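Single chain ahead, by itself, as structure tokens, in the form predicted alone.
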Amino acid sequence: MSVETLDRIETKVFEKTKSLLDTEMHYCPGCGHGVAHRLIAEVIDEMNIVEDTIGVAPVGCSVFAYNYLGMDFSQAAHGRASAVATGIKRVLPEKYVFSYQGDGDLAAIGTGETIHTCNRGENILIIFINNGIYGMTGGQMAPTTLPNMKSTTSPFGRDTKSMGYPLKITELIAALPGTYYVTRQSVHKPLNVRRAKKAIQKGFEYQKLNKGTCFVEIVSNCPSNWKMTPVESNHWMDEHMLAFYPLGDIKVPNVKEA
């Protein structure tokens, strides 16, 4: 077959995300992070709310957000971000507002805002990046470190006797009654993208009805804290933090009412 009949019968399957910025990406080979972007502007795009989404951020890894999502962005101070959401989406309630967090900054500093913006059923998405370690700080122990998991400040391992037990915050935000939507992801393999996603969409769509928080929770990597290879860090999510954080639905709405 020619060339000239090969470019005939192409067909387009990829084109960018244009919710997604033309920067450069600097989050670290295998972070989870720039695929979790990527399917939130995916999202946006086809829902075409882009006018009409606000995002909010803190502290840590997930303060870069507003440099590669082209939309509406507010900043907030480490885990207050949930109340920052709240604020702006009790002001405009016919926008899409969702917060960025990560696990050291939403279930750690900001756990108080988080239990609260939840119990309240404030109508916002908090999309939760949990890699079970401080990222940007150095790799310090998180509320949400595994038991015997390794960091700069339990370089021995996390004791539980001493440290205390790791923090399944999604568990205990589906069981507050404010909340509607409430499920744990990855994006670590191609079908937990596809699932993701799905979840983000959902998390948005439910806006629309005005019953309560939604909740998606993705489980990710950070090879560089980890002291692992990408592929490494990838095993180890399987063996270790999916075993300990279960991926799938914790809290779904009633048939009816979605």
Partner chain sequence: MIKLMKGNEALAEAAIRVGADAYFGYPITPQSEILEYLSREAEQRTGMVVLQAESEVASINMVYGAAGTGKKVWTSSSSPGMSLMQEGISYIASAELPCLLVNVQRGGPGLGTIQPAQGDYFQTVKGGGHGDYKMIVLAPATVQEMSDFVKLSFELAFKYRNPVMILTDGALGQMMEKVELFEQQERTTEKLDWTTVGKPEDREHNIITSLHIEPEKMERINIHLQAKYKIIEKNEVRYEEIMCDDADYIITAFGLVARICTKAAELAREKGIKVGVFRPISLFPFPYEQIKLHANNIKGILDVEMNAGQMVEDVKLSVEGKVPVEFHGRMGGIVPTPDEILEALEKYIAGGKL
Second form
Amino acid sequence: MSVETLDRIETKVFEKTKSLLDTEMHYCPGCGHGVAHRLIAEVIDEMNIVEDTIGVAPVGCSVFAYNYLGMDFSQAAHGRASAVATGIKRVLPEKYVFSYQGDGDLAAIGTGETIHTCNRGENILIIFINNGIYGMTGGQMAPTTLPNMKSTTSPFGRDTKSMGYPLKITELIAALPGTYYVTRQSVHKPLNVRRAKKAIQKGFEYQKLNKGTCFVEIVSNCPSNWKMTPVESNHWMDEHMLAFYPLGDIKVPNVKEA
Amino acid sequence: MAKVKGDIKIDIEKCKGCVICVEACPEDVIAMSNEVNQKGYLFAVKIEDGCTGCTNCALVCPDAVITVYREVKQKKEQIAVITNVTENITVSVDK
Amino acid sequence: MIKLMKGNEALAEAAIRVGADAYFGYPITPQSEILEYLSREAEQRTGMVVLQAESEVASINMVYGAAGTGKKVWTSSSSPGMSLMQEGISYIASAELPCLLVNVQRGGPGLGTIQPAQGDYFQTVKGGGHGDYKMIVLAPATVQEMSDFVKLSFELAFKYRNPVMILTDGALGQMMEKVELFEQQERTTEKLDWTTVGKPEDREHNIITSLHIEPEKMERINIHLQAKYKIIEKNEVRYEEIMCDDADYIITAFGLVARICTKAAELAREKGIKVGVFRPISLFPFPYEQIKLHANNIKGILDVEMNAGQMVEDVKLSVEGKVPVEFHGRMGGIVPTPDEILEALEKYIAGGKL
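Please move on to the form predicted together with the partner chain, as the form predicted alone is already shown.
Expanding to the full complex; the earlier chain stays at the top.
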């Protein structure tokens, strides 16, 4: 009989979190929505706040977010997610409320709601997925489509002279006194995933302070409509999207206040 | 110092074959299969033993199909010593 | 307690007293007194959330979100603002969210006028938004009813999980009358099994949505909604009959116009013409059967509205061609007088049309 002082134990260090449901996601291979969904589920499970959280799903590819995330959910009309979230938060101020919106939803048809929700400083978390294109409707130009970037409605590239410029709405809303924490992240590389998760966690935690709106932009990809493989799309995003939409915190709370 | 030993399990039927995990793996232990799953996707498989359980592949996986394990060395905790005086044998009992 | 109050204020006061939890609105004449009154009174008295939104589009979507939690929520607007809310109303009806909507109508189309009108009957009753849906629609004729119908609306909204609309007009909203206010009720929230309030361990997550991508599911939802509307049609028809028992002619009118028509009927009776007034109170469900019952006993119907002739279509459907139905309407914010209504009636009778 041998007597050892050291043992090797195999422990699980990563598995799908409970609030990310088993339902298979309808997203295309390599789409960043899946990672963003998972991070939200992980944060909510780790904070143990499923019972106190209500999500608002947008119109767009992530309209079915409620099929994959296991908390109570309200599905909003196109662009109105932050108004719907406002309604919920105002009558249930003790709950955590977040909206999950794409670029067309949040920065085109819903720009008014986005800006006024942030300007009122609603104590909600807005998660903004920016992939520079309308995914669900098949690759039309978005408010965040880059100059010269091709889409089905800018087939020769976005001509800023006639089609206008990409809207950096995150910088715009960071300037509003109602926002408390505004950051831009991505989920295409392990380090970025870790950072994005921290940002989402802060967004939830800060809600308890009642200091204003938290806004987490996640620059993401759209392999199908960018017409690239998932890996290529992540490289393209690194090179082009992140050059225009640089990652990092845009507005951070005053530490003393927090 | 020896590398940490890890392992991954891939739910191949849920894998959509996006290849992002292959690129994220620092040890090059993941590759795409030659066959397809029920959905018709080439799926990710572990092809080498060098996995360190770093979780990078799972972090970037959009479909949460990868579970990661890591072997950790743990000092045994002695909870009793039984001594048989007549036969002069000592046995340690670990937790 | 009896008070002299403006219609808009009586309505706002009733919402405070019924224990409403939240109001989301946007100023528009002739109903801004509602938001103003609530801003002064509501939060400090009952804790009702009162929020001035950035637009009617935002208001109705705030209502959508808050109504999904099972709270008593409501909004109000006037015609152009109500047009902006139609998308949200369609979503609310589809997701079956109980709430109160108030339209203090003004003259249209377009930006129109701030004077009273009834041009939104079609929009309200026939569905101004997309898809097959119905709101329960109540049309008050007095400041008293402006107050009473608030209470009734919330009862019906929660009974059927359906939006309820109070369809009134700028004249009733602005005019002062005595009103007997009901007692202050406590703000309570019933625990409902479908609300989005946070998922406890022991139930599945609740989803408020109007999206059902599989056609079979969407059809099932539609069939369910239509079945609910049938039950509402059976249970919730409301109307008022004035001097109809011995009438040879009936004037049909809703809201404040019915009161003007009552005066016209009285003037007619002084002249020996036996006229009654039939006032639909619920515009959906419409009192088709009740109007039809009169068809065999009268010579004709004059429908009077402050529009180009909208409810008159439903009146015609009611009588199934058994009696002639004529129409007199004023538009653009003009309120008809009793004399002109009588004149119209006499003209139709003399002309052999009624």
